[in-house]
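The chain below stands alone and is given in structure tokens; this is the form predicted alone.
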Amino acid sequence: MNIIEFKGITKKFGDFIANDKIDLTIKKGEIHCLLGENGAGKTTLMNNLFGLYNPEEGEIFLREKPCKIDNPHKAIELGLGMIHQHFMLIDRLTTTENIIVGEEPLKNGLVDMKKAREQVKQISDNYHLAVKTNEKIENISVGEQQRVEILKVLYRKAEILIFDEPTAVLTPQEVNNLFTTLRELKAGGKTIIFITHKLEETMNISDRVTVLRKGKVIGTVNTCDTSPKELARMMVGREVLLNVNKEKSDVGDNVLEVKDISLTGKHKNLLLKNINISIRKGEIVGIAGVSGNGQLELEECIAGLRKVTSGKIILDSEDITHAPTGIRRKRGLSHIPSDRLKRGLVPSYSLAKNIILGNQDSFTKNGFLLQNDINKYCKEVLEKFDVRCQSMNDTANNLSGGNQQKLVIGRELSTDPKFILAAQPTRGVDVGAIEFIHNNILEMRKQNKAILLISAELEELLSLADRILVIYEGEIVSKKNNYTKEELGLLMAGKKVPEEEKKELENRIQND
């Protein structure tokens, strides 16, 4: 049975056609992936279904009956629930308060919190979605926040769950937990629509896949009948290099040295402990670790966003330990931040203003901005880094996530840096953009730049890095040139590799 059917759905924003005559069916009880590049129209299509947008043309059928869903409240009444990429939770409220808001159980005219907690616990137990019912949102992990969002829609008795890029902010372990939850939801009779641009997770979790490109349906396939290579071709419209071709590099002198740095937190706890890293010209050093083990703190210390408690940071033989971020940039440090919206962009600024951020002095004379020079420079960056936009006067918040990331990377790599701090450079971007970003990072390596790559993507680290350091609870616990994914996984979890396993892994590396 088709639980949802789209017939000829068209959605426009001005002259831009986001969804172009889309025909699509979703079967009851399946996990259906909507796959496509950033800006392909996936989220727009689901926003039409959830009543956030109203299409200009076409019809939506729900349970084989025509249905006009013109607002989210009606969508919820019809059994739809949407878990957005950026969680819609109130930090100062508890998990239970967030789940029941707007649907509170009452007793004598007051909210019955005891009953609410019991209801939340029952749903949580049914689907193995463990949450701390009395904990404030600001005090729980990203993975647990996502579980709260899922519980919100289940509490409202949703039968059809829409997940918009649900793995974009999760660690590999949290992704595995989410996939276990999705399979349990499916086993319980729920229908799952899963928006993504990641091929590996599409192959892992879905029953069927529909590929969108530039607002149009390219095709729908059974997952068991396709391959990552074929899906990538459908997404991008050309063959995509899924494996990185990395040439051997002749490394030079040290460019960045992190010497015995430690960082103490608010409660006198050690966030970083005696970290030592050296990165040479023409070298990519990777940092592997489960989120929350010190990667963010290390990134912020090197970038100058946090003051180290002890130790030194040396850039090109100069001590920058206490230098502000502006001085570090002038000395040749470029920073691709792990959170592009919080640290990388001013969303309300134009693309041109964002591109010269941190480098505006180069485009100023007598206190005035040199607009012609800015326009010329920005046009070059936008073209070189394939940032797809209407014009350089667009604001950054109008770009898709992948194009926002390419904007940040274009700015940071266009300043002829000596050292590049690349934190989660491909987080939340599609396969075509990943290929593009990887090629640009390798080009920087070829130009003798020193690169520190902090990434939650193990394949990315294994493909790009010349050396990998494993961080666990704020401490470097292992460093070498070659790892397998299994070995990295054990070390990231704080476990030692047994001797017999270590020999087997070493033999496998040699054979590879």
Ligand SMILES: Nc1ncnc2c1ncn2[C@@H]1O[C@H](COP(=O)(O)OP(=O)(O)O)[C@@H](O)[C@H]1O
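Okay, that is the form predicted alone; can I get the form predicted in complex with this ligand now?
The next block holds one chain only.
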């Protein structure tokens, strides 16, 4: 039976078409993958189904009947459940409260917490989704938070479960557990829509795959009849070879030294543990890790946005451990922040005003801004980094995501820095822009800059970095020049590398 049918679904944001006449059929009891690059429109399509968006055109059939799902309340009633890309959890409430809210068990008109906990316990036992029923969300791991999200959906007796990029925040181990859960759910007769942009996962878990590109359906295939290569071609629209030309560079003196830094959080928990990094001129050092393992904290500590609890940071032989951000920048720090909208840009400012952000002191004389210099410089950067805009008086929020990122990167690479802190430099940008950004980072390496590349993309690290350090739960668990993808995956999950290799590794760390 076709449990869901999309017929000609179109969703626009202003003039931008995020979903373009989508036709798609989901069969009852299958695991159906929605595959597509960032920005392909996968989340938007599912939000249409879940009643968060109302499509401009088209119809949705549920269990072969036309349905108008205009709010999530109705979607839930119809047996739909969605595990969102960004968790929809309340930090200060307990797991049980998060699960039951909206459909609370009652006793004399009040919420019956005891019964609620029992019910949650029961479902969690049934599906092997272990959660602490009386713990606040802020105190549990990301993996457990995801289990809470799944329980939320199961508690509402969903028949159709939508998972929006659920593996992005998980370690490979947790991914395996999730896949076991998915298979169990399928065996229990549930239908699953699984969104991802990762080919291996698709091949591993799905029965059928539908590929989306630029808001359009490219095609639906049976997983057993396809190959990762074919899927990749469908997804990107051309042969993909992430081919970066990396030339040899002369590594020179140490530029950045992070010596034994630690950071304790609010609840006295260790966020960073005795981290040591040293980066030389003309060298790219990569930090690999599943997001949420201390990368953000490390980024903030090096940029001076957070104070380390102990340890030292040395930039160009000067101790900057206690120096504020402004001083660090003057000493030659450049910073491509992981969250460009929150930190990297002032959305309401013109491009010209954004281009001096962080560098404002170099464009002033006697306290006044040098408008002509700024404009000239802005023009140069926009041209060199191919930022597409109408004029530099445009505000930054009028640029597309990829162009915003190029603006930030262009600004940070144009200040002739000594050290570049590049955190997730290609997060959320399309393939073309990724290539451009990679080439620019390599160009900086050629110019003898020291670069710290923090990234969640393994391919990016493997093709750009000269050395890679793996971070797990705030600790550097391994450092080496060459890794295979499998090795990195294991290390990122906190797994030990087989014994002999470990010895070798220790030797190298000591020699380092």
